[in-house]
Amino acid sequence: MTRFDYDDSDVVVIVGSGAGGGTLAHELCRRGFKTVVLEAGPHLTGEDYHNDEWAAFGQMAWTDPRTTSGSWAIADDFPNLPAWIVKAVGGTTTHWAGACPRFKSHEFAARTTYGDIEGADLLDWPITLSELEPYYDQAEIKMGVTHRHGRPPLPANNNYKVFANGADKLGYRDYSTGPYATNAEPYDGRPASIQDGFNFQGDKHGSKWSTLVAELPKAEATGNLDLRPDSQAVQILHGPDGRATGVLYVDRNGTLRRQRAAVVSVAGNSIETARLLLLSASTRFPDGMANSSGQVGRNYMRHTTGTVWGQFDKPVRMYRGETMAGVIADESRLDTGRGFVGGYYMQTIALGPAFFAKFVAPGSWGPKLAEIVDGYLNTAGMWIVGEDMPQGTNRITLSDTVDEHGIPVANVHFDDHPNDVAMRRHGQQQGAAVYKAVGAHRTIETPPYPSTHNLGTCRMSQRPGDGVVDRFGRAHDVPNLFVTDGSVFTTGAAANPTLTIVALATRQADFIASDFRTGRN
């Protein structure tokens, strides 16, 4: 395993090992650039996961501190747990569904297409799909998404079947089984699912893409990829000229150390990141470091979010085959008419009994609950994600709790823009009817989950003062930080994050590389 001396100040640095740095990861290491890891969790791999679902979120999620506040159910539901993202190596990408939709042309132009919506903060993004679309192809073709560059579609289990023949009966028509990051069949080193139905924390064969299995692997066999699990970073250093020049972490053993560096990426998920930003306040910096705008931690997203639970007469036994492996893109259109801004997908989710009979309907209990979960083998299942407002009020900021190194830990505020309650209505509305249309007796609207999509923080802007990065993820205030996360993302979109945050990443690499190779930086 290669490693590089704590002083030696070529390398880059990247916290963060998910979609965003374990990319970038890969992508530097192979254009000869020394590349240091630090990951603040453990080095699961397949063989470590476990098949139960609360023995593998203990294992894998971010369980550490962290508070919430403003009126979003997840304050109530789950107050200790605003996200539930991964702490491991591989981040998130260990955890996620697999789906893999594009933005689309105007959702890049939010501002201008929806124009004035009050309470939102809307801007413009400093880049264009066209730009972008020669990223998200090497994106497609590096993770082997299904339906795209000759990849074949995964086989419809039950759920599917269910979920499309609902969509037929509606009129919807734009359906199908993906575009996933799950192989249908070998690709890449990687084996195809056997539909065991647990992928979703843990793959434990593989099949699913994620840098654990994927970028990394392949940057650590440049022999230039130095990956540090256990690596909590706690503060972004600089000189006297503002340039980045390490990072400060803690090492498995709680030793306090300093990594040198002639670059720092940061890509710790929207929350994570920039709480950093934050931690890194110095004289020269005093609203944290990249914060001159004042809008590290500000227009927080997590997609608007809802589950549909549609209950038959006849077992639809959910959980054989993918737990998202079919998706409506009908609703994902841009028409203001049905009352809101943005779109929405519709895809096929399942959980198992555990976490169905906690998270169905939460708050709730008695007969009522115990008759849902006892139609579980009847149940099937779909997810509502769609755009959200950004809002200057939503922000991530340091808490007065603190982890356990003595520093404060990021407490999230969030508040539902009437854009999201109105198209959640919308969705849920939507979802009920595809189950109702092909027979169900009863359907269930969940609320949202602890944000998976975690999204804004540090937004991407032409100027410098409505943001944190430039159109390459390069922070205005400091020409040697980047970021390479979901924190970049000016607006949401309607699409699923990883598949962006990859493209992102990839270009990203490309600027780095051709920037400071040329002495520019």
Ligand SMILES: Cc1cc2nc3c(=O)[nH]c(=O)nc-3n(C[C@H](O)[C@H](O)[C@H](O)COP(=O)(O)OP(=O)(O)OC[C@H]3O[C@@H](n4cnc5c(N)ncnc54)[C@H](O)[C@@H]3O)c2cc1C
Contents of the next structure:
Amino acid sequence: MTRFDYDDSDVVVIVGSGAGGGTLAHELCRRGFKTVVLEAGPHLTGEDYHNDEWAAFGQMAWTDPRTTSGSWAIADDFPNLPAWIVKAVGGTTTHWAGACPRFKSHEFAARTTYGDIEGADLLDWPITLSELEPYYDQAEIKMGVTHRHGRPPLPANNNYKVFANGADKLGYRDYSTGPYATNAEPYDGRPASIQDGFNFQGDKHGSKWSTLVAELPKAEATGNLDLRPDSQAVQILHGPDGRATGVLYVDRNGTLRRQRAAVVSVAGNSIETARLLLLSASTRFPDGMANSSGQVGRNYMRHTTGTVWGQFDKPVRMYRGETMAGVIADESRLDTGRGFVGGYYMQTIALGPAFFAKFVAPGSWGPKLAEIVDGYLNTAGMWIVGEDMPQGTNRITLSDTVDEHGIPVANVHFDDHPNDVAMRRHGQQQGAAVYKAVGAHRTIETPPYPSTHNLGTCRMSQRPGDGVVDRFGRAHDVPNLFVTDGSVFTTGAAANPTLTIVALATRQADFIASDFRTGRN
Ligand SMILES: Cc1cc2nc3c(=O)[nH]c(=O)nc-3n(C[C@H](O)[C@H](O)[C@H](O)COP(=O)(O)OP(=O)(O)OC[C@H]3O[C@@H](n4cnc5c(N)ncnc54)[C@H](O)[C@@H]3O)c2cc1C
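Switch from the form predicted alone to the form predicted in complex with the named molecule and print that structure.
So here's everything in the complex, that chain up top.
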């Protein structure tokens, strides 16, 4: 196991080992960079995971306190759990389902395409699809995404067959079982999925791409990775010139450590990334590090989401096969004539009985809930995921509540934009129509779950005054500080974000490497 000295100021320190951080670590290690990854959570492996929804959630999820405000349903339904993300090596890629659509070209230019939407803080990305395309290719190959680069599709399970037949009856044409980053056949040293339906619970067998099973072991094999689990970063340090010089963190024994650094990357998933920058306020950066624009924490996005369940006379057994492996993409098109801007995907989803009972109808109980839960075996499920509007007032700030170390936790404030509400309504109506077209006797609309797609808070911008990082994810204010996760999303697009996070991290590694070679860093 590689260990670098705490005072080694040549290392790159990456905070977080998930989609962004784990990918950047591998990309830098294979180029010869000495890399320290600080990960707040434990190093769990496939053998540790519980094949039990609640036990796995308790084992993997970030359950440290967070607070919530705003008019979104989450503030009532889950006031202490605004987001569902992982605190463990591999980050939320250990929990994720693997859906891997790309952004569409117009989604990089939301401000230009959608115009001035009242109450929305739309901005065009400083990059285009054509700039990112080569990195999308690299990311898809790295992740073994089905339906791409010759990778075979996942098999259709019952949940998908109901969904696809309904789509066909409704006249949708763009539906399939992918793209998903789960192996249908062995690939890259990992096995094919055994279709056991435990995707959200860590995937014991490693058929699903995660940084835990793919990027970090490869990084480790180079001898350049020093992975430190149970190590929570609490402050980024800087020198008199404002450049980052290291990171303070609390190790597994509760000891405060300082790791020096030549470059620092923050990849803690949007909420924790913004929190860490705000916690790093100093005399030079009184409002938080990299925050001269006042944009750190702002424009928090979570995608417009909602779930639709269809209940039938005969069993569907949605829990068999992949948790998610089905997409209807027709509604992701550019079409501002539906009463909202932006598009959305419909994706199959399955929950086990315990999660289904908890999430299907938050707040309801008694006969109404029992009747729904009684129909579990005969239920098919889909999730709606679409572009939400960035709003400067949707924001991460430091709360009055503190964590076990006495450090302020994040408060997540969110109000739905009217566009988000209109899109959700449309998505749930269409979802219900899909199931009714194939004989559902009942459809149930479930409001959003705690946020699984956490985006924005350090957005990318051309002008330093408009955002936090530049087109490579480098802080406008601090030349050797990078943000490497979904925080940098200028706008959210309809696509699930992880493929784009991985593509951006891969591109950022190229940039950091060339910057070092030319001595600019
Ligand atoms: C149930 C579920 C299903 C999902 N399905 C999909 C899907 O199908 N497709 C898709 O694209 N996305 C999906 N996602 C979202 C996807 O998992 C995230 O977009 C992605 O993992 C985010 O990557 P990230 O690098 O920003 O953060 P993460 O992967 O969450 O990694 C962040 C890491 O940073 C660590 N960390 C945070 N703060 C600190 C600190 N101060 N010090 C040290 N470490 C810290 C955390 O512990 C965590 O391990 C899903 C998420 C969930 C929960």
